[in-house]
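Shown here is one chain on its own, the form predicted alone, set out as structure tokens.
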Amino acid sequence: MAARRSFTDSDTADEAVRTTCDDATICKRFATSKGYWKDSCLQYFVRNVGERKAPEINRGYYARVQGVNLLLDAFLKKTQCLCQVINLGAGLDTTFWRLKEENLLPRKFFEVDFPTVVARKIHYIKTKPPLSKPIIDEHSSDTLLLEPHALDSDRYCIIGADLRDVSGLDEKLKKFQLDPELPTLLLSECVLVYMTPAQSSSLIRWAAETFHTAMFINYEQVNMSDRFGQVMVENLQRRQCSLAGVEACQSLDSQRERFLKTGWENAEALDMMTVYSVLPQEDVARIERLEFLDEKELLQQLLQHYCICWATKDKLSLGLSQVAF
């Protein structure tokens, strides 16, 4: 009989992990709920809106949601959708609906995440025709591939993967028919920070390596080094939740380092509160109009510890280095 495999920290360490990509639906859906923007997938992934979130977090993943879908939609329009996406720790992430529903389609679409959540995704997919329709019309052949942990059609496909383990990732990838040729935007959304600064280097330097025409959208935490950021990690500490990967994490010139060490031409970061103060106003004011929020000050502290870090290659000339906010 076989020995079975002992339960490590690390096996904890990546459940807590797991966990965030629930935390992160649950609140988009609360969010939807209350006319942040709207998600019309969300519900088939949560079914109840959940307990009320505070007005600033609110704000916060409608910032966030904004910021990062203002760069991806200015990256397909650039490319003209003759592009791939690879959405990095996708969790239970919709883009690739609202992208359809908007005529925004790359020529493929990948995801990937741990194994278990992909399976979870996969099973949503295969039991809620509005998740699933989509992505049938967009398949010329009459079978999907379908695997316990990999979906495979000709504009989506979702693989379960550890982003840690690079040569594998790489593998797999092209096992679903990634292009190196086409132009590429990779997205993570808080993943690179669960990751140490080595593993993380490695992700972002083999995508560099990989794609000569690509962007790269990473949104995360930022000055950490502060009270308001040693919080944050005591509160995930505790949750059993370590951001290995926190001192890339240190200010937005760490962030931009990060990249222009491995390999991108061009890099640039913002922090959250000044990709609120730029994003289009009237919307702006509607969201705000939606909840009385009392601590203003907590808001901006929050968006202050949160930043949007955008690198690119450019070998084609398409001009993505003008991509920005």
Second form
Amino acid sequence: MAARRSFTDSDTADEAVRTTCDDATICKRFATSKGYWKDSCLQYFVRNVGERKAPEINRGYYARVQGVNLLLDAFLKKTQCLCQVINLGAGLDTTFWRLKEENLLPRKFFEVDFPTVVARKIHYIKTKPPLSKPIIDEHSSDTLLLEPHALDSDRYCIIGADLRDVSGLDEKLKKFQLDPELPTLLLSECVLVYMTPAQSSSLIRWAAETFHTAMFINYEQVNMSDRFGQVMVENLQRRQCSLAGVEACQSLDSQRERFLKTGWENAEALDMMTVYSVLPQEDVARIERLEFLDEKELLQQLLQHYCICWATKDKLSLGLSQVAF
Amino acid sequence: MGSHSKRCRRRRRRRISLYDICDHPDYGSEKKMAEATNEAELLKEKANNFFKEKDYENAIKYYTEALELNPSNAIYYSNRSLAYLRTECYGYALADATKALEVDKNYIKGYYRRATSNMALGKFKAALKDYETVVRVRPNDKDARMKYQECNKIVKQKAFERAIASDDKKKSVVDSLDIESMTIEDDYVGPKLEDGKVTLQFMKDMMDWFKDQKKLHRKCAYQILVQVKDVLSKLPSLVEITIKETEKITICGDTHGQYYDLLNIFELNGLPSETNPYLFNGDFVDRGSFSVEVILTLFGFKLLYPDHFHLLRGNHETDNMNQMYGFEGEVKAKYTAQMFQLFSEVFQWLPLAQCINSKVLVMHGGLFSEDGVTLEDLRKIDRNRQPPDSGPMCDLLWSDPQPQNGRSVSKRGVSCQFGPDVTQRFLEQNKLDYIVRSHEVKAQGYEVTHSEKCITVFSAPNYCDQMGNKGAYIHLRGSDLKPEFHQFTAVPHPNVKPMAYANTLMQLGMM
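Switching forms now, from the form predicted alone to the form predicted in complex with the partner chain, please provide the structure.
Whole complex next, starting from this chain.
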């Protein structure tokens, strides 16, 4: 038998990336428990509220969630929900359930993540009625497709796949009735940065080539060439987590470029400091009263090093390029 | 089970049926449940009618019967709670409201009822929490908002009353301590005070002990705290010192529990001594993972060199900040709540400002929300308290300089921001040359503003393990009082997360 290393570097790196979904869920759980925003499904993925998080972290997640939701909801309304949503690297995200509750479901909602993450999520869905009932409600027949790494229903589908294997991803999505003719929203939050620029480029290009009318929303790091960015990269390396795609995170321009050069027609990007300032300010004032923040500089630095970039292509001329903050 | 699930099993070939995914109640007991529910509902209606007639005894009776048939109905508990409130059985009302919420934590009326019960019982803080919940979920409910505001007023009033209560009414932890009878176990091989006194050897041993992440025996910690409380309480709120021509002093800014960076300062700049005096300008604790080690070291040196080692209070030497940002949690984890109480009392005695050679004024935050404050005013501040929401004591700990003239509302939401003209007027009126303050993280560790009349110095490098900033300290020579800046970078530290919350360092890349 050939000698086999028990953990390859990429295994360790992949595992580190997988655990980031827990970080996000735990932070959101804490922030929602403090009242930053409402999410009644998080408790089914993370039972305990857990240890407190720093106020700047809570505000950062608030800006992320509100910012992404704003664009997502705008797309749904522009297409009158006659569209698809694909959440790439979805982790334990609860957007499907929010949209169901708010009556904003697209024709079909797809989630993709590593098989082990997907298996976990399916387990939660199977064992918690508040998670399964909305899926079943929207399903026409009384049987769903349930595999170890996939769940498929009329309106909700979750698939285990490696986003770096674009042809595999394409095959799996099409197997579950992905419709390239429908306007499609693709979403990735802190996902592309974990693969090489070449790999993320392939993914973004595949999206542009597959859908003629689409929007891609990417939330991740930006302005990473300064000291703060350096420290972040070092901190993460200590956790065996390498930001393989940090090169694309140099600036808002580099974030826009990666879309414009892979077949997307328009691309906009804003850092989270700007997003924070254009979110509905009454609600921002409300959340700022929830916890006192002792050092504003911490929040500022954090927000300046994350961005939302959204790219569109609009064969059907739906006015997608007008979707903005 | 029954025929129902047999159907399930037949269906399950390659695909798992719906019924396996969500728990379906057994049809048998479902029918029984439906019957019971109907009767319980009838009893509830009966109770409601009695309630309308103000016959609360009977209302309670029938709610109770309804509950016997259907014990997991939040509405029944809530209604009975209200009936109890009407009959002034506040304890029962509270119990029922709590039960209602146990059954259904999303039942908003339950929070309302519990808040009302708590108000009646004089538990205003608890009531406030529940009103907050109601207001949050029903932001348009005027009644909820009104009740919240009323309750909030009461809570604030009570807090104010406590704050202005005189000191002799408040008992010190010191009175209830019996340090002498505390014994140090034989297996404790750490540093101990020599004849109850801090010595240089003790300090060196303690710093090494801390560096190895070991804990100082609580008796020694208490001894230090009691002694330093005594020393600090004898100081004026404005400390005045003179540096002779041939002497110098080192001024450090915020250190925020970054013990290994503090050790590095002593490495670079020498240990404190009579010929190497230091002034640490507040914010010794919170945010960093080693606040206890930092503060005990600083307090130890204060005892060793009382006239050559100076400490000023920062906004983080207060209860509110310690509760949120880690120090209280750290002390409770490493020692006890009682020890934290004592720390809190000691912090209250930290002086608020220091004047060097009548020319340089040092404070943690900055200058004042109003013109006309004099050094004499600062001397007179009664500081043995938590800082008030406004006024000179608050400003000393909280304000920030701004580039433009005048004053503005502070971005922090407390105190103010003051411009170069404010600094100029203050210095002129008090015959000073410039001020040195801290309180704000700076990329280079220090910043000179207001035409060199306002200097910021910050000594916590790579603040919170994320900012990547340098730290700095200032050398001030008695000969010319010109500030000389020395920068330094962060040194590695053991991977211990701050006590307040999950390590920010870990969250950083995952947002």
